[in-house]
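Starting off, we have a lone chain in the form predicted on its own, written out as structure tokens.
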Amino acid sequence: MATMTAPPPTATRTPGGAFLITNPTPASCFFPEDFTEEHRAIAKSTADFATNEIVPHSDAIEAKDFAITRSLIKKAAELGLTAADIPEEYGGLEMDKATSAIIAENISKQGSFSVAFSAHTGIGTLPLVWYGTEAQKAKYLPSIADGSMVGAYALSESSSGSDAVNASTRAVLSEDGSTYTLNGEKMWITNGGFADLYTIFAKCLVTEGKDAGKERLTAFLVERGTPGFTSGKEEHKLGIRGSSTTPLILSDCKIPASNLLGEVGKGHHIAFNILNVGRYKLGNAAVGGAKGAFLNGLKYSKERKAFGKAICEFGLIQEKLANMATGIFVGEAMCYRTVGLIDQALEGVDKNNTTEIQKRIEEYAVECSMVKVWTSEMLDMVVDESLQIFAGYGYVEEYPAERAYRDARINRIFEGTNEINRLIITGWLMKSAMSGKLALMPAIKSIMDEVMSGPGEKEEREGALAAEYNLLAAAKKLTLFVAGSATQKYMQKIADEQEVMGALADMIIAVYTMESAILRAEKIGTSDSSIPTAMARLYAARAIETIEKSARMVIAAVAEGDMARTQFAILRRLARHDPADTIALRRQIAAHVIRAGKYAL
């Protein structure tokens, strides 16, 4: 594989969170239809490797034969799959973020291996790439790139899972400044039982600057075999049973001072920036997992006979197949739109300016969190429906639906729980609005003035997706209106109203996913008979229901009396639309995938 960079969709960079107040075009967004030939080749080689090399070893992987897992990581490295995010001078391929996302999607045919691989290539690699000294990079990155050394990331503790900065693990610098001594215990560490290099976070005393005299989160590099470092017993988990998950015990674990990663007291920057990348790549892995579960369910529905015909001929099975395929379509759209925004933002940035690279990626924290939340919940829907298609057989280990169902559940916890990510989505946008970084406040004021003045003229649109574009416009207005009402009610204390913050996040996510689906369908080419058009219509019908439901909940919480009646009237006016014939749309989509025998566009 050669180093490559996908061309940005447009010359103008789109700010993070701007989708609520702008109207992007299909040409300005990156979707799978924009993959280069190199992207497609990498997708195929990764998928072939997963099918031919990884899947046949599933039983050994699930039995925690980590020698197999390590050998497969080494084989993946020979194809360049572990080196996409590593600079060339350290043995990497330094590819665009779309490429690493494509690899994450296509490697995910075996859940346990996918988790081990993703931990190694993502959170196990990027802290060193972005924050390592030249000496640290030269020492470790070539071995990480070629798979001879496996990476891991240790942030969580038993008492500080989501509240990561509240770590109890401590690091103390020796009097002569030559070593740090670490004491504490980390929990739920992926690759914990067999990794070679760990990025470990601990509280450390800051001696300079505004935080001098305080203990702040700091990152360190710790090698397996260091005296005082041990990995504990393997956790026996509900799903991803073949991945290694252990505690790490640090008992007077002494490391060279040169193993400090980044700066003392700046570990939270490392933790949060790495998690943004982890979130969008998890989205791609979830899409890949959904494709596998969908294919299994579709194949079984064509083979299983009941009442004299294949069960895929029954309407309620077709409903499931259509919902699953549409979920995958929307997931692909939002995942690659997001990674396209990030690649666009990184265009022209000096590859050695890691501070600017992190800053550009962090700008899309909202999009990354939305990808993580929506795709993990979409995957849960797909594996659940796949198991239901298998019926009783789906509950039996010998059939593929059972393991997929168990493996999927962790994704709503990984990379920050979905509850935490919902708070990030709304909180980040509110903070950006209050600071003026994103022009949300003027947009909210404009919408509040518009809706309070009564019905206005509707923009007339044409084309197969005209109704959906109208729905999208209404959805944006309604989301901004409800956000404005909540902000007026709670002001700076809105962060304490988690239920309201979560409902607003659901509205924001629905806008982004609806827009992504519509724009992707239009890019592919719309017509009344187009499958992407049908999928966009079907999803838009679901998304507007989510937005209406969430809006009602927020308005009921923030308004009462005449004000509540006025706001509910505005809600009804903005959300008014002719319902789509979702039965016909699902039948159209189901007929297409049944004929194709797979998810195919």
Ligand SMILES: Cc1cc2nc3c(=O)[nH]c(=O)nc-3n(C[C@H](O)[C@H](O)[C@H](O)COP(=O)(O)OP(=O)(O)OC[C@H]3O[C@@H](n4cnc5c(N)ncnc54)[C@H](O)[C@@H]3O)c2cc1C
The other form holds:
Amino acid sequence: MATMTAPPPTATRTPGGAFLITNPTPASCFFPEDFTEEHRAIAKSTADFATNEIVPHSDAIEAKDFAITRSLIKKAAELGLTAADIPEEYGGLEMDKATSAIIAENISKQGSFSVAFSAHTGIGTLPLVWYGTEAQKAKYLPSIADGSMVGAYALSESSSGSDAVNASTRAVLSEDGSTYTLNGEKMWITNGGFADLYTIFAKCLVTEGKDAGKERLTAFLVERGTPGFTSGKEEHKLGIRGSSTTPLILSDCKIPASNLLGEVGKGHHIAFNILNVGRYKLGNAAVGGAKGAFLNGLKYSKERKAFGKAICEFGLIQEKLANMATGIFVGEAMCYRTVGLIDQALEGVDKNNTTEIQKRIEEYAVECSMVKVWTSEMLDMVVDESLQIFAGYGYVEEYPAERAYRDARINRIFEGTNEINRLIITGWLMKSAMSGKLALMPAIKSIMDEVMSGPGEKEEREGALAAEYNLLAAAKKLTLFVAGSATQKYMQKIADEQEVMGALADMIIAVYTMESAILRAEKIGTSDSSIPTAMARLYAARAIETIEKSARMVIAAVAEGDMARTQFAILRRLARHDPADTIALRRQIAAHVIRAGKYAL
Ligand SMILES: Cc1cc2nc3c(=O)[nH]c(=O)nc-3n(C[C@H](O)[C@H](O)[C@H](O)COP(=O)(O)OP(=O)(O)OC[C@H]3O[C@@H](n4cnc5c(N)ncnc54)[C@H](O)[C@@H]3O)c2cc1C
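Could the form predicted in complex with this ligand be shown next, to go alongside the form predicted on its own?
What follows is the entire complex, opening with the chain shown before.
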């Protein structure tokens, strides 16, 4: 973990959470339009692999034929798809983070396989890459990279999921210091039934430092086949039925002391830092899943006739198609913008300096959580609307909409539930504001002064998205204003006001997604006839509604009497706008995708 070169100074990159107080330009953001030739080639080869190799085995995968899943992971490895995040000296390809995000999106044509693959390449691999000793990496990473070993990550237990640091599993070091003995039971472990190498978290006695004498979460590497280790029965799940989800039973399971991963008592760093990557990649996988469900729904809507017409000719079906396509457009924009920020932050950081790498990624914890929450909910909307387009046929197993609907649901639960991620979003920003790490407090103060002193001058903009830029400026002001108002009322105790924290998170996410959509449309090129422009307009109209609704809820909770009336007046003033003709926008978008027969910009 030696630092070979000095990392670039913070000033050269956009800090996490800064979008609320800065005005990024299209040029400063990474979107799919910025993919290099290499990115496009990887996207295509991954998508071809998923279509030609994975999807034909869908029935076997769903029947839990894990030999097929393993052989497909191995085949994916032959194409280099499992090695993007692994250093070259251990058989990896050491690509930028955008590449592994592109792989995550394009492999996601079969939900169960996608989950198995992500668990292997993400949470099953990264703890070792980031925290492994040279010897551990040399022993395991080449086999992880070439797919001959499959990885898994075991944090959750029956009584500690969200509250993972409260694990009951214990690890005890032998008196001679040669072995750890693990006892306990893990639950819901992806790839549990067939993985070869497990990163297992257990409480272990800390003997040095400030936590000496306390039991703290610690990570260990456990190989399948170790005496005392067994994986339990497969869970029968609502969706992703072809992925393996099992408990792990550790009964006097002895592992060499050299299988300690990282330091005793520092397991929570490993557990949570890895989840940031899991979260942004989940976003890419959700976008990939949404594209599949959209395509199925679109195709069916062109084939199915009712009242003598293809159902895609009906306005209410077109409304769905437009909402789905716009969801995908915004999802892509926010996912790649986020991974672009991370790649930018990692520029110049030595690839062996894993401590600095994690620190840099952790700076974007808010963006990672926003991606996780928004894309998982967008995916649920898309699979639901796709099923509704199929209607009766959507409800039966023979048609693809039914499985997509079931498979999508897990995304709001794992990698931190959406409730936990909403709390992280607001909590992280509040903490950064209070500590001065992010200049949110001065920004909040200046907005409070500005809005309290009456209507100011509105910046006049020009161009096809002028109204949306105005909405975005208002959305930022409103979010900061409402956050300021809530902070004034609750101070440090705001974390106890979960509904307020959740509403603020929704406002923050709406700002980020709205901005991502507008900047991406601008980058592609705006005009009244441009589809990205229409999508950005449609989405901005929806995002400002979310912001207004959440703002109203928070103000009603934090202010009373004259103060409430003043704050509601400010809300009305800031949010005032001429509503966009969303019916026309949806028709325009739907006509385009129906003509193209796919999601195409
Ligand atoms: C198919 C599948 C695969 C999985 N794969 C893995 C894996 O590979 N490795 C692994 O370690 N785990 C895995 N998990 C576990 C998953 O991460 C947990 O289910 C998840 O973290 C939630 O924990 P829980 O189920 O115990 O819910 P709980 O923590 O009991 O939460 C129950 C509800 O309460 C809410 N809640 C909890 N705490 C709070 C709070 N403080 N404030 C507000 N609301 C709260 C939650 O949001 C949720 O709605 C998997 C789960 C499933 C279903």
